[in-house]
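Only one chain is shown below, in structure tokens, and it's the form predicted alone.
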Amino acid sequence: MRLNPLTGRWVTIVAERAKRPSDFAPRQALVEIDDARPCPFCPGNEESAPPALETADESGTWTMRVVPNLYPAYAGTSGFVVHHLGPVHTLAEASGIHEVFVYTREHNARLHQLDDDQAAATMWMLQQRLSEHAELPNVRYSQAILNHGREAGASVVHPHAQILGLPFVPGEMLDEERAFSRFEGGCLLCTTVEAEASVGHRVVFADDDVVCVAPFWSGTPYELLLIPQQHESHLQRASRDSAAAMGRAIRDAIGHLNAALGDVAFNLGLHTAPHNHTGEYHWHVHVWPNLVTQAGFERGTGVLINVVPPEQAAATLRATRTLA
């Protein structure tokens, strides 16, 4: 068992049934639902989804964009008020924001194959969202998602991600908070850079910017962490060299998961501080392939059991770095 430090839970590593790449299964192809319905984030189509809220621009042709999503989970500013129903029953308005961020005009591209500017204009947009977010006095926490095919939860075809203003912070932020805030060695995610490049067999590759580890605590089969170099808790607030490193390594990183896996669907989350949080954090990025099913062990009792040692997989992405 290992312990994840970041969510304080305990981990099964069960090496003894651990697999190759070649038996997971590769993942479904999206059908669409309605051939003949335009896609909403193609060139051309922009009327079928609402005014962008931001647009980057190359020549008069845009080259991302940032929409409301129509059928939005978070929406309007009214404060965060709890109320009682009862002994049991509680509940509040899901004010906030909730937004799609079309990152390219291709309708059949994937993240791996964006080039170096490209991966780095993302994560600028990124930072002007969550930026103009801070701003929101009902937006505590902004929670930037990327799913990746069906089994991932993506319901559209078009590469696009998915920006959420919170009105609280939620449960699993408030934990990393109160990690980083019990560490007595510094920075947590410092720490850690420190340790795996020590050692080396965890880190499936790494530069002066941003270093890429199957965690020691992985959950799930190559599951990946992402960790700038440069230490800051807000994304927003990262310079825009440590951004536009984090882009190129999100990208590489998919890359090696594809030239391992095949094209497999995945959940992808930027962890950055509460706006307001003034405490020690250090923003980073969460890779979670799609590879196996939780069972009622792990629902019931909120243990993951891993059937691939973090140390094989990164050794078998290392191993693709030529085919990336």
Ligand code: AMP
Contents of the next structure:
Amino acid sequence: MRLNPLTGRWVTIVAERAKRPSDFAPRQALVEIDDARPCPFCPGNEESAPPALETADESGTWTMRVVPNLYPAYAGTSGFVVHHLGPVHTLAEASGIHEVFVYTREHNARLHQLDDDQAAATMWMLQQRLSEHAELPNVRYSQAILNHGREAGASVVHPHAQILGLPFVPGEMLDEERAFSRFEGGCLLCTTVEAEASVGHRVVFADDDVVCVAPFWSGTPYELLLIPQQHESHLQRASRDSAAAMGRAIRDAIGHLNAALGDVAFNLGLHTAPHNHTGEYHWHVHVWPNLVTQAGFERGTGVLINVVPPEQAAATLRATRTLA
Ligand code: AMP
Ligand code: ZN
Ligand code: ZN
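Please could you give me the other form, the form predicted together with the named molecule, since above is the form predicted alone?
Full complex below, order starting with the chain above.
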């Protein structure tokens, strides 16, 4: 068992379980989405989404758009007001903001094929959106995510991410905030970078700006963690260069996954400190390829059993060449 110091939870790594007999076919890498409808995010169909909140363009042609989600999970400006309907029924308004970030015009573009400028521009756009979220009085935390492939929850093919501004700080983030304040050796992730660089075998790639590791405490196969070398709590406060380097690193991480595993479905999650967070924190990006289903044990206990040790995942990924 290995302790994930970010969540405080134990994970279990059992390489031998990958060899157990199964009556089911192994999970296919990706998984097409039925694409018969006109694409709401393609050029020419701008009218099918609400008016853009932010647009980047080059000589009058948009290159990226952030639009309000037509089916928002969080909307409105009311604060976090809790209503107790009875001893066990508690409600709060799901206020906040839910945006779709269409980061390319190209319907069939792939994240791992973005060029350096595009990769940098996506992160600059995120920095701008997060700065704006930070000004919204009812938004306490913003979560940027990217789902790729139906198995990972994507419902639209056109490349896009989502940015949600929440009226509360969710549990996963509270756990990480506590982890950073509990850690006594300086910054938990600066220390992780040092420790992983000195042994090397869980590092997929690294440069002066970003380190990509298969974390020691990986709970799922080929899980990756991307850590900027520049210590900063909030992405929107990071230097533009540091953010741009993260954009390229995300692209390359997905490139390695693609080269090693094929067009695998995955989720990507940005962790940046809650807007009014003081104290220690170090922003970072998680990548969770969707290769296994969480079953009864994982749901019942919250304990993950990972059948691919991160040392093996990192070695496999290092051996591949990215396409970019
Ligand atoms: P995903 O489900 O991760 O692929 O993200 C796609 C998001 O786009 C979903 O949250 C949808 O609610 C949202 N969406 C779908 N159609 C539209 C549209 N026409 N305009 C704005 N957002 C949309
Ligand atoms: Zn499209
Ligand atoms: Zn995290």
